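For reference, the chain that follows is the form predicted alone, supplied as structure tokens.
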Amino acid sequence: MKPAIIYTSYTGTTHAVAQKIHDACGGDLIEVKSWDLLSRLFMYFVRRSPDMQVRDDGVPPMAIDLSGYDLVVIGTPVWMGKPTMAIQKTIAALTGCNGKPVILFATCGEDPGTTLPVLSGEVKTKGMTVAGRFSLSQKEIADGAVIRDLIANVQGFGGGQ
């Protein structure tokens, strides 16, 4: 089984989680990034924060054909209690996803807000079935238990090298 791991990451936190999933389960790692006004403002302010590094990787949100995948994993940081526009635009443009199971994850400081319910609704409108939802706070990421649970969920669908 080959999962598609689609995510956006501006400071590297979500990227690190997606990379761990990829290292344990294989598949294709697809990073997307939006350059809309909100994203540009966020990047401007984060770049001026002495403790934060900003990733410049990623392709613009685009149509991704999921017909060749058995499982989809989608990850996003939480912005103001919601998923990023880059992930929302990417989900809207997905093709070949009807009937596919999807595992969602959100990285956040403490509270994911409505991020996971919003993503769940969006993937369901594309005909996908939510097979798992994970919220990872900074503390949980440092602990590693939730990441292990997330990876186990992906591997439960046959993802693994």
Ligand SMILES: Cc1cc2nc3c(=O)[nH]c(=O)nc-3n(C[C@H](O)[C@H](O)[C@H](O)COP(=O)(O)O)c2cc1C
Contents of the next structure:
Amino acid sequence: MKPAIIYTSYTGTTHAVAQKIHDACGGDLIEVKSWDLLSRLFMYFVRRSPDMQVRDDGVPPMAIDLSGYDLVVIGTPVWMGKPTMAIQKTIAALTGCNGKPVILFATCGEDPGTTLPVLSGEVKTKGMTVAGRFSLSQKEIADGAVIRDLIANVQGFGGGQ
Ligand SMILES: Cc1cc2nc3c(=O)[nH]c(=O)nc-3n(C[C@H](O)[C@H](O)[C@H](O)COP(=O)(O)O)c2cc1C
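For comparison with the form predicted alone, please write out the form predicted together with this ligand.
Starting with the chain above, the whole complex follows.
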């Protein structure tokens, strides 16, 4: 089974998790990025910070057609306890997603806030079924156990076969 792995990442943490899922399970990596006011403001400050780097990759949120996929994985950084605008706009524009299972993940400093419940509500309005939800703090990412559980969840749907 080929999963679509859709995510946004500004400083690389969510990208690294998405890449690990892709390495273990295959499928297509689709990185999105939006240029809403908060995102542009954030990128402006990161670009001026000597120890932080902003990723330039990512296509603008658009109508991604999921009819060729049996499983969808969606990942976002947590911004002020919520999913980013980029991923919310992307979910709103998804097509061919009705009835598809989706596994959600969020990366954060330490507190994911309402990110996963908000994402769950948004994918459900698109007719998708939530098949897994994972939040990964910096500590949990370093530990690796939650990433292994996330990958096992994707592989449980036949990802990587
Ligand atoms: C604007 C902004 C708001 C954030 N808000 C939160 C937050 O509410 N809770 C939290 O634990 N981390 C928060 N963080 C930290 C990020 O969620 C965390 O560093 C994330 O893994 C970054 O992902 P990325 O490198 O893929 O962009 C915030 C970061 C930014 C830039």
